[in-house]
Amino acid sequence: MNIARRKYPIFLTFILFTTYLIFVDLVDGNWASLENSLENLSRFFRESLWPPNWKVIEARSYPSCERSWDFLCSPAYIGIMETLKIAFVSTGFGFIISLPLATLASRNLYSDSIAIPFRFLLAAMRTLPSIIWAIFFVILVGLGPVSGVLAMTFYTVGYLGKLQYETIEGLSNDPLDAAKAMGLKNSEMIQRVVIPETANNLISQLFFMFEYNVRHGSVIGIVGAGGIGYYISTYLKFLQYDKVIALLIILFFVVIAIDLISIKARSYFVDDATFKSPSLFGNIFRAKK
């Protein structure tokens, strides 16, 4: 332990020094480009971004929408709801597909001859960012949320699968050895030992991936895969940055809400009394004893 503690400062110093050297190499002596950066940012913020244009929560004029409240016909509501639907479905599909693949990619459950090929498969699926998958599926199935679901599902499987098999490999050997001594097969060990022991991390990763997909919905929509990104892309084309910042503020609060729900869900899988549900809104988020 003492040796490890002595190595931490050396490691951090090495990382910081290396980062500085690489940054200097990237700048390549062009420090003048950084001189007025803060001033330019401040001017852009004052003149283009602020104050936000909250017309995005007003009913759109086209196509026509007949609902009881104007907000339900607004670009903000329609875009956010479509993004949430895309993110929810793709995260659910991705989780269902990635968990079996992650167990097969775990070297503490299967031999390298089985685990390594599945690791390559998961690596291949996350090599392409979701926006590239979105372009690919827009070409295949056309514009709309279906291409967004397929794009995010493929990326989710690769990304979430890596997190899952690393979590599984981080399990203590004691419960696995005990399960093997009882004569349990790998499939039985996964059901009775692996999933219960890693449930907290798996749930946390699931909500993290859902949050990631919600945030990334603002990107894939730019290429026509549906969601709030479609409206952001449209406003950017017409230089309506005040509407863009309004949508991003709404998206920020949606992400915060997802994080609070994640904490609530995780509280049911943690036996530690010190882990509590958030009490920001009182008893609504307080875990039942």
Second form
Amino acid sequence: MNIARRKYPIFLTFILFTTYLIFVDLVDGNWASLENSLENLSRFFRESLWPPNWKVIEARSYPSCERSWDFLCSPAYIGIMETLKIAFVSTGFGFIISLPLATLASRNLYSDSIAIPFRFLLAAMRTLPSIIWAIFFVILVGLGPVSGVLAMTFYTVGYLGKLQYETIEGLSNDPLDAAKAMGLKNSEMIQRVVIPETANNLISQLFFMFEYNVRHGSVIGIVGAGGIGYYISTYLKFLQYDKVIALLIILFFVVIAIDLISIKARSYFVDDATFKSPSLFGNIFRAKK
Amino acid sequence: MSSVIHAVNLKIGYSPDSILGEIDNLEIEQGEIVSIVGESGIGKTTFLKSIARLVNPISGTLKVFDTEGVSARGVIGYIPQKLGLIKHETVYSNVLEGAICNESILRSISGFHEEKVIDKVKETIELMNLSDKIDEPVKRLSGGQQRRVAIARTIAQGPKLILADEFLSELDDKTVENVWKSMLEYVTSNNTTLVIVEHNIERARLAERCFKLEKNEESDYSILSEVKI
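Okay, that's the form predicted on its own, but what's the structure of the form predicted in complex with the partner chain?
All chains and molecules follow, beginning with the one already shown.
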């Protein structure tokens, strides 16, 4: 025990020293570039970013707004709604596709000869980040939200599939043994034992994935796959950083709101959930006992 | 009486390099109540799993209902040591799982079960004195109640052979008496064979015949033999 404790300071020192050496290697002697960085940041913030340009919540000049409230025709509203729609649809499609693939990739249900190829497939799908998938689908189907949906569906399948097969493999063998002894086939075991037993975790992961896709939905728009990222990208091209910061502030609050709703919803589905769900802010700020 | 389990020169274990036990000759008839005793880690659970075909025998003959392959659907009811219940589902859903074991997957997904299946589930739950807990999630029940749910699931399945792995452990004497009584009622009235694995000799005495798995000096693995207890 004492020997193990003594190892920690040595290990931490080693990690810190290695990190420093790699950093020095990356800077490659160009320390001057870091010298004025804080001052540059401060100037950029004062001259270009602040104050945010709230014109982004006003109606666009073209096409003319036919809605009663100008905000509903603003780039911020249109962009955010499109991002939410892309995230929602791709999470739904991703879940429907990933669940059968995840069951086939589970080694407690299928032999290695079946499970391993499906694991490779899921790994391949999540190796490419959603932004790369987005570039690929923009080339394939053109600019717009459809390429965003396809890109995020692909990434969701890879990412969610991994979470799902790990959950399935974490199942106790006993319910599966009882079902196998009854003579149930794998497909029946999945429907009658695996899905009911893992349902809480699968739903919790679904909410998590939606949150994740909303955050990434803003990134993929930059390459033309729709959503708020499209507007961010456009304002960046025209050096309208004050509009970019305004959109980022709005996005930040939307993500926080979704996060809060998601935590609340997930608390009803996790295993140790009580019927009296904890408060929203309690979930975030209180340490888990 | 017809033979339910017939084993000759059977070697059990998870791989040929690690044989756990050997059964020279074993014959268990329809309607018999049999216990298997032995120390922890001696191979009792592995033997039970071999009968249920959850583990393949390493060598020898093991016939269950005259077949060496997987038995017909629904004829074997297996109660694992940790019961194998779906903990956050209700008592009704868990027992239903046993009752619909012969149902097609399409009917099962649709959720429209036959009236007689639903009646059977309710009857079995009543038999186990769990009617007041029918809509409770299993995780909220006591250990004894959970065991009764596992028995109810197996009974609702209507098996001709029940394999129960230490299903009376961790229970107080009063609960053992109740759980055993419920099980006995079913097996005697349906002429079902019951094989229980026990490490507690007192509980093993509840059976009509008892077998012991133990190591001898000549062999590296345990040998099954019938004992009087």
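Positions refer to the first chain, counted from 1. What you are looking at is a predicted structure, and each value in this text was computed from that prediction instead of being measured. Here, rigid core means the biggest group of C-alpha atoms that superpose within 1.5 Å across both forms.
In the core-aligned comparison between these two forms, the Cα atom of T19 sits 6.9 Å away from its counterpart. Its Cα shifted by 3.5 Å between these two forms, I245 is reported here after superposition on the rigid core.
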